[in-house]
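Given as C-alpha cells, the chain that follows is alone and in the form predicted on its own.
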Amino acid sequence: MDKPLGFRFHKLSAVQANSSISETCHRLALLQKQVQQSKEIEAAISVAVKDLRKAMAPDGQPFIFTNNIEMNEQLVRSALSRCDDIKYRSFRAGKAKALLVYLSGLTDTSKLEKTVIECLTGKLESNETFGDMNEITDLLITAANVTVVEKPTEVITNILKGNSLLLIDGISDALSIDAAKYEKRQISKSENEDVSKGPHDAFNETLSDNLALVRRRTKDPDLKVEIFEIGSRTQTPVALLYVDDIVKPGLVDEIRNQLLSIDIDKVIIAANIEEFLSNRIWNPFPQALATERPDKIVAGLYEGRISIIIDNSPSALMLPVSLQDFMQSVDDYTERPAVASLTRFSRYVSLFIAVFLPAIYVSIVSYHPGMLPAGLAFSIAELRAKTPFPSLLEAFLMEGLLEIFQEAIVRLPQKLAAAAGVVGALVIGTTVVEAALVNALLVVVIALTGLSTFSMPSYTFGMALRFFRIPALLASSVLGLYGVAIFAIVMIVFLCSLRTYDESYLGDLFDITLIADWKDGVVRLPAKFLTSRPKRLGPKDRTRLGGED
C-alpha cells in the first residue's frame, strides 16, 4: 500500500519529467483565458437577467419584486453589488424567511432589534404566516414611522437615507422602517455671527435639528415647511419656510417652482442652491442672505420673507433681500435704540470707506494736492519723496498684501491665525514702510479700509464690497476725483437696476413711497414705532403692533 502524500513542494520537472516547461505555461495561458471568458460569459448572462427583469418591471423601475425572498435578496444586492457598508440580516419570523438591509453606520441597530426582530420572533409561534405587510405592520412591527413600498426605486433611495428594508418570504411588498441614525454635530454656538446679547444656539448639519430650532422660536401653525429632494444623485432634502399669511401672494409658487427646476446631480451646500435662485449670475452681490442664526430666520419669516433650509449645511438662506439686510445685526435689537441708530449709521460710512477710500487717496495725491492744507500736503509729499513707485502702484501693492493677509487669516487653524496676524503686522505695518516700498500714510489708508471692511455683519457681503476697490481705484488713476464721482454713480444705478423677486436691491433708500420702512433702515427707532412689517416686502398682513400707519 502506497504511503499518502504529504504536503512538499516539487520541482515541476522532478512530477513530470516527460512535459516541458513552455507545454504547461502554454496549458496554464488557455486555462487563464478559459476562466476569463466564463467571467465574461457570466456578467453577459448577469446584464441579460437584469434586462429582462428591468423589461417586466413598470417604467423607471430597475426590477421588480416576486413572492420568492431568495429572488429578492439577489435583486437587492445586484442594485446595491460592491456597497460594502450594506448589510443582510436573515432571521425567521414564524414559518417564513425574513431578511433586514440596511446602511451600516447610519442604521440604529438596537432599534431594530427591539422594533422588529423581537417582535418577529418573539411574537410569532414557529408554524405561524403572514397574509400581507398590512398586517405586519397593525399587528407586529412597533417602530414609529413604517411604510409599505412597492417600487424598488423607493427601496433603494430609503436604504441609503438609513432606513432598513425588510422582506418575507412569500410576499411580494418590501417594508422600509424608519431606523435612521447620524453622527452629527451637537447644536453650539455660532462661529460667524457672534452676538453680545441674544441667544447663542446655531444651526448645525443636521436638517432636523434646524427645523426644531425654529419650531422651538415659535408655535404658529401659519409657519409652513415644504421639503423637497434636489440633486439626483444626492437627493439632499431642501425645506421651504413661510408664513401663510404673511407672505407676499405668489412669492412661495415662484420660489417653489425654481427649486424645483433646479438640475443638477448633486447639492452639497447651500451655495449650491443660492446660485440658481439668483437672476444675475456674474453679479458679486449676494441676493440670498446667508445665516447660521434661527433667530434671524424666524425674524425674516416674520416679515414676509422665505426661509430655505438644506440638509447637510450649517447655513441658512433667506430671501428676498435688499442692501439694508446685509447691514443689520442681531445687535441692533438688543440695544437701546439710539446706540444701535448710530452703530447701524456707522455701518453705512464703512461700507463707503471700504469702496472709496483707497481711491480717494490715489485721487488726491495724484491728481488734487491742492485740496489738502499746506502742511498736510508738504508732509504727504515728503513721504513719496522717499518711494520709488506712483501712488497708483503703492495702492496695488498695498491691497495685495491685504488680500493675503485675509485669506491667509481665514484659512489658517485658529492656534496658528494669531502666529499670521504678528507677522501680517509686521510685514504691511512696519516693514513695507521702513524698506521704502510705500509711504505709512499709505498704511493707515488701507489699514482702515480692511478694518471697515471686516466691520460688515455679513462677510459675502464684505467680499463683494473688496471686489469694487479695484475698479474704483483704476478711475481715480484715470480721472481723479471725478473718476471716483462717476463710478459711484455707476455702482448706484448698479445696485437700483438690481432686482430679487421684485424688489429693489437698494430697498427703500431712495423710494419716498416707502418712507414707513425708513424706521427700520439706515436707523432703528425704538419697538413702539415698528407697528406695521416693510412695505417694500408685500405682506398679506402689514399689522405687526397696534394700528395700521
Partner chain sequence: MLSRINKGNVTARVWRIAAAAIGICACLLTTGCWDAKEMQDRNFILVAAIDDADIVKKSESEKQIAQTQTFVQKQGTKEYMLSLQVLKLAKTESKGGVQAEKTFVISNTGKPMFEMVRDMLGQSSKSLYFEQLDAIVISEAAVKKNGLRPIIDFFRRDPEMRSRTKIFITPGEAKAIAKYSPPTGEPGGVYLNGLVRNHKKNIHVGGARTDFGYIIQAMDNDADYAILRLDYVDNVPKLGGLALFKHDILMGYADEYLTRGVKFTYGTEKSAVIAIKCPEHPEQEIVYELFQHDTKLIPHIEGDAIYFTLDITMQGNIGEIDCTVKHDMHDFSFLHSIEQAVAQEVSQNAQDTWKFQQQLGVDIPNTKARFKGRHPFEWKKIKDRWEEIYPTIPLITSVNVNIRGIGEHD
Given for the second form:
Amino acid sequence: MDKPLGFRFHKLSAVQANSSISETCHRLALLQKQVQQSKEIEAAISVAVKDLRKAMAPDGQPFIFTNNIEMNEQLVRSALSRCDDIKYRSFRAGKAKALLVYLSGLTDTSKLEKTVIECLTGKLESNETFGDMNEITDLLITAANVTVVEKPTEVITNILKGNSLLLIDGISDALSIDAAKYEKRQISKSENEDVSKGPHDAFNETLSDNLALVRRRTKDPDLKVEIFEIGSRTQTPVALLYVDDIVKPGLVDEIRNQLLSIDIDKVIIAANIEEFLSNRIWNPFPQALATERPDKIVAGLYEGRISIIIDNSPSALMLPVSLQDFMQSVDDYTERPAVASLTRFSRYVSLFIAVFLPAIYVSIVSYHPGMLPAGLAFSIAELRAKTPFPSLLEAFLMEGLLEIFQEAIVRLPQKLAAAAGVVGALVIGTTVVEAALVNALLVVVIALTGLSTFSMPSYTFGMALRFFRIPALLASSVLGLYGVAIFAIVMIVFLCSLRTYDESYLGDLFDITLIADWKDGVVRLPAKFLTSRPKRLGPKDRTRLGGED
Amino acid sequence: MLSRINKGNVTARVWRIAAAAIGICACLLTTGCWDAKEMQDRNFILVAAIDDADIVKKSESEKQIAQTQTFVQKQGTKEYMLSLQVLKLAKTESKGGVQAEKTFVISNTGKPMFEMVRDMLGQSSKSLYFEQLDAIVISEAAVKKNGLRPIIDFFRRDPEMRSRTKIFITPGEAKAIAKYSPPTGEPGGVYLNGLVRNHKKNIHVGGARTDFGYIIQAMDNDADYAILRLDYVDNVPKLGGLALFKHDILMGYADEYLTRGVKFTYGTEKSAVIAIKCPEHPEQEIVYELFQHDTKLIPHIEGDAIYFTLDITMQGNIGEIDCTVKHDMHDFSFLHSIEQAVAQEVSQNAQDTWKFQQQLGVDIPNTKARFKGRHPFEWKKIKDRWEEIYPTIPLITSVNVNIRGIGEHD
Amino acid sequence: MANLEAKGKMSAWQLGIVITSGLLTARLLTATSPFVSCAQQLAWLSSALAGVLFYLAAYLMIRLGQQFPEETIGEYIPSLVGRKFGAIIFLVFIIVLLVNIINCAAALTTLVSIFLLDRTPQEFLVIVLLVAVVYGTVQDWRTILRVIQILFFGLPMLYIFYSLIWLNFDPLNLLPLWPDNFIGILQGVAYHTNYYTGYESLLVLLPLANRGKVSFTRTVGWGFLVITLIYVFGAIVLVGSITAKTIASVEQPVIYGMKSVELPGTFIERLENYMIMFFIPGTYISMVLSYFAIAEGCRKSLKYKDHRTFIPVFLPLIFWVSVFIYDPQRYHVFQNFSMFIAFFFSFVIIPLLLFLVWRKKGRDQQC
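Right, the form predicted on its own is done, so what does the form predicted in complex with its partner chain look like?
In what comes next, the whole complex appears, and the chain from above leads the way.
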C-alpha cells in the first residue's frame, strides 16, 4: 500500500488474475462446448445402450425384459423418456416389489386402484412370492381384461393405448390391464347428413362406440368384425365389417389384403385409407361412400357391401359403391314409395342441371339464340345489351363468386353465418345485377346450379360435380351445343370406365341384364316388390323378403 | 419415341407434360369461337319487305334514291328494294306519352337478295340475324316484275330461315308495312305474325297452308298456291283475302267471300261465322256459328266425265238473330229451315269459288294431286291435257248442317 | 371369383341392343333425298323392303359366326379360303367398317356445320368427334357395352321429337298408293346402306356374347324390326308432311321436316337443333362399334394382347378421308363406293363363305 491514492483506471484483471472478461468468455465457451459434447455423448450412449439391448432382444424389439424390476423400470423409463404424462406407481405385492405404469388422462385410475392395487397390496401376506404371472391373474387381479405380454413393443403400445402395465420383481413377463377411459364426444346428430324422418344418431370418434351402434341394429351372428392396426406410428385400429353369408366371395379377401398392404406412418382420418382403396387416383368421383350414419352402413352391409370403420374418425367407409348410392338418401325409404320415386327422379334431373346448366346457357346465348322463343330472346338480348362481359366470362365470374361464397360459408363461425347468408344474397343476387355486371338471367341460372349441387345427398359427390362444370363450360364456349353433347358423351364414357372392385361405377343404371335391380334405382318401388338383393353385388343369399330361411 | 425417353429422366417427362398442357391451352384459347356471337351483338330481323324499286323511287321525297340505299354493281339491275325491320335492343324513353318504337328499318336496292343483304351490313353495326324472321311482305308490283321465285330464292336456300315464317302480298308499298309500329307496343314483325294466328276463327283470312314452308312445297310440286293479302291503309294493317298464284305468277285476288269458299273447301277453320237471311224475314239476318267442320273433296270418273264431289258436314250454334220478331227456338221446322239456308249459302259459296278459280286457271284445292292420287291410271292418260280439262270439271256439293245449340239465352 | 367372371360376356338381348343402336346414324340424313326421289311417295315400301334385306344379311352373318363360336372373322377365314384370300376378305371387312366410320363422321360434321356452327372449320369438328370416338374405343368391351346401353336412350328421344312431324301430316301426299315405278322402289333400297349401318361388326362381337336361351337371330331380329318400323313410319310421316318432290329438292329432308314443326306457346323452338343433338349419340355408338370391331378383329387375327394398339393405325386415314370428301363430287363418288362395297360384302362375300362352310361340313360328314 505504498502507492499514492490517485485516480487511475485500471482493468480488474490487472489486480485479480482470474477475472479477465476475455478469459471468462473463453472459459464460458469451453464450458458450453463441453456441455454440448456431453449431451452428444449422452445421446450416443443411449443409442449404444439401445443397440446393446437390441442385440440381446429378439428382432424388432427395442430391449428384453429381465427378472429384475429395477432394470425393467429403467428400460421402460428410457423407452418412454421425457413423456411426463406416464406415471409410475410402485408398491409391494407380498414380498416382491411391483410397479404400475400408466398414462394419466387415458387410464381410469379408480379402476386401477380397485382392481389392481387394492388386490395386490391388501390381500397378500408380506412374505408371499410368485413364480408366474398367471398365478396373479388367475387368483388376484379382478380386472375384466388382462393380457400377459412379453414383447416390449406391445408393452409400450399398450401403455400408450391407455392400458396399464404391471411389473413384478422376479417375473420377466409383464401384465397389461385394460383400463382405458378417455374423454369422447357423445353420440349426437350427424353434422352433414341429417334427415328429416330417419334415426338421428351418428358415429362419433370412438371405434368401440361405433361398433356398438352397428351391433345394436342387427343381432346377426354372421356380421363379422375384423380389427386391424394400420399406420406404423399411429397404430390406428381399423374395423372391417361384413355379413359373411351375403357378401360376394373373394371381395372380403381382396379388401383385407389391400388394407394390410397399406404402408403409411399415420392414419388420422378416413380419407387416408379411402385413397388407398381407390384404383383411379385422379378420379374426382368418390369411390367409397363415407357416411356418419349407422343405418346407412347396416343397410349397405345387408346388400352385400363391406364397411370400414376407423378409430378417431366419425366417417365410416362403405365399399363397393356406385353412383346410385350417392344419389340415395334415407328419406327415400322413410317416405311413401310414390313420393320417394319422384324425389329420386328429380335428384337425377338435378344432377344434370348441376353440371350442364351454365354450359347450356352459354351455348344458347352465344351460339344458338334461335332456340329461344322470340319474346324471351328479345328480352334476354335487351338485358345483355347493358352488361359488358361476353357470356363465358360472366359465367366464370359468377361461378367463381359462387365457389368463394361456398368456401366462406364453411369457414365462418356460427355467429356470422346468418349474416353471411344475407351478404351473399345481396352481393351475388341483387347488387351484381344492379351494377350491370351480369344480367339477371345468369344469376338465376347460377343460383339454380348451386341449389342443384347442394341437393345432392352426398357432399363429396356434389364437389365432384363442381369439378365437371368447368370443362362443360369450356366445351360449350368453344363449340356450342355440339361441344356440350360431345362433352356429355365423354363424361358418360368416363363414368362407365370407372370400376371399384370390378363393380361398374354406374351400378345397374342402364344395364339390361340387371333389370331386376332397376326397382330400387331411379325409382323406389314399394317394399313388397324389393324381394331380392341387388344382383350386381353378387350376393350369395339373394332372398330378402319371404322365402325360406 | 415414347420408349426412348428414360423413365428415370424426370425433367424430360415434366417438360413433355408441360408442353402438351400449354399446347392444349393454346388451342382452347385461340381456336373455337368462330361462331360465338353474343345475343346482343346480333341485329334481329323481324320483317323483310320487298318492293319494286322503281315505284319506291318515284314515291320517295328525294329526287333520286339515297346513296345509302344503293351500291355499285357490275351485274344485275336495281329492280327490287329490300327493307329490313330491325329490332332495337336499347329501351328508349317514351316522350310525352308516345309509345317508343321498338324497331327501325334499313333499306337497299338491287336484284339478288343476298347481295342486298350483305351490302346492308354497311348500314348495320351488328350482323344481321334472320333466325327470328317473322314475316316476309312482298308488294304486288314486285311480284309482277319477275314472278315470285327470284324474290324468295334467297329465303329458301339459307339454312338459317324458318319454315313457318309468314308471307304476305300487299297491293301497296311493303316498306310502309315494315315501318309500321303497332299500338300494342310489340315489334312489328311479332304483330304481323300474330295477325295470322287468328285465321282459325276468321273465315276471311286463309292461314292453314299459306306460310312460307307450304309455298315452297307447292312450288316444288308444281302446284298452285295462295298467299295472304295484307292491306295497309291509313296506318292500319288488315288481313283479308288471298292472292292466287300459278307457276309463280300472280293471277289475281280472291276477295273475302271467295276466301271463305276456299276455306269451306279445305275445312280448316275451327270457328266461323256464316250470316244468312232469315227464312221468314228476308230483310233480317241470322248468324250461324260453326265450330266443327268436316270436308271431303273427292274426284270421280264416270266414263269420260270427270267430276268432283264436295261433302261438307257442319256442326254449329245459332250465333245471333237480328230479327225484330222473336222466333220460337223449339220449332224444329224453323231450325231446319235455318240449316237449309246455311247449307244453301255454303254450297253457293263453294260453287262460286270453284268457278272463279276455273276462270282464273288457278287450282287452289290441288285437284290435280287429288285426281292423280285417286285415279293414277287415268291420270297418266290425261295429264298432258289437264290444263284444258280443268276448267270444265263440275263440282257437286252436298252440305249437311246441324244446329247443336241455340246459345245461352234465347 | 365365380361371380366376377360371369359378367365377362354380354347377354343375347344386350347384343340385340348393341347392334340396333349402331344402325341409326346421321348417315341417313344425306341419303333420304336421293332415295325418296327414286321411290317417290312409296318410300315407306322401299324402307320396309330394305329392312328385310339387311336383316337377311345380318342373319347370314350370325349363322356364319355360330359355325365358329369363340372366333372372330379374322380367325376363321384363313381356314375357309386360305391365307391369301382370307387376308383380302379381312381387308374388305375392315374397309367396310372404315367406310362406315368415315361416312358417319362426314355426315355428322356436315350436319353440324350447316345448322349449328357454320363458320367453324369442318376439320376441327371432325377432330373433336374423332377424339371422343378414340376415347370411347380405347376402353374395354364392358365399358363400351355400358356406354351403348346408356346412349341407346337417345333413340326414343329422337323418335319422340321426330314424331312431332305428324302435326303437319296430310294423307293426300302419300297418294297414289299404286306403285308405278317398281324400279324406283328397288333403287331406293340400294340407298338404304346408309340407313342400316354398322351391323357388320356382328362378325367380331358374336364371340363376346353369351349363348343362352334366347337366340341371337331373335334378339337382333327384334332390333331390326324396331328400326325398320321407325324408318317406315318415318318415311310415311315425312312424305306425308313435306311431299316427295320437296324432299327430292332439299339437302337434308329430315331436318327440313323438323323445321316445319312449330309449337306455339311452348318453350321449344328450332326443333331441328334438338334433333341434331339426338343424332349424335347414335352416330357415336356406330362409330365406336365399328372402330372397336376393327381393332378387336385385328387384335384377334394377329394375336395381339391389346386392341388399343390398332387404334392409332387407322386414325389418320379416317381423318384425311373425312375431310377429303367435302367436295360434292367426291362425296358422290365416295357414296357410290360405300354402297357398292357394303352390298358386295354383305350379299356376295358372306353367302359365299357360308356356302364354303356348308360344303366343308358336308364333306366332313361324309368322311
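Positions refer to the first chain, counted from 1. Superpose the two forms; the largest set of C-alphas matching within 1.5 Å is the rigid core. Computed from a predicted structure; not experimentally measured.
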- Item | Val490 C-alpha shift between these two forms of 2 Å or more, rigid core reference | no
- Honestly, after the rigid core fit, is Asn68 moving at least 2 Å at Cα between these two forms? no
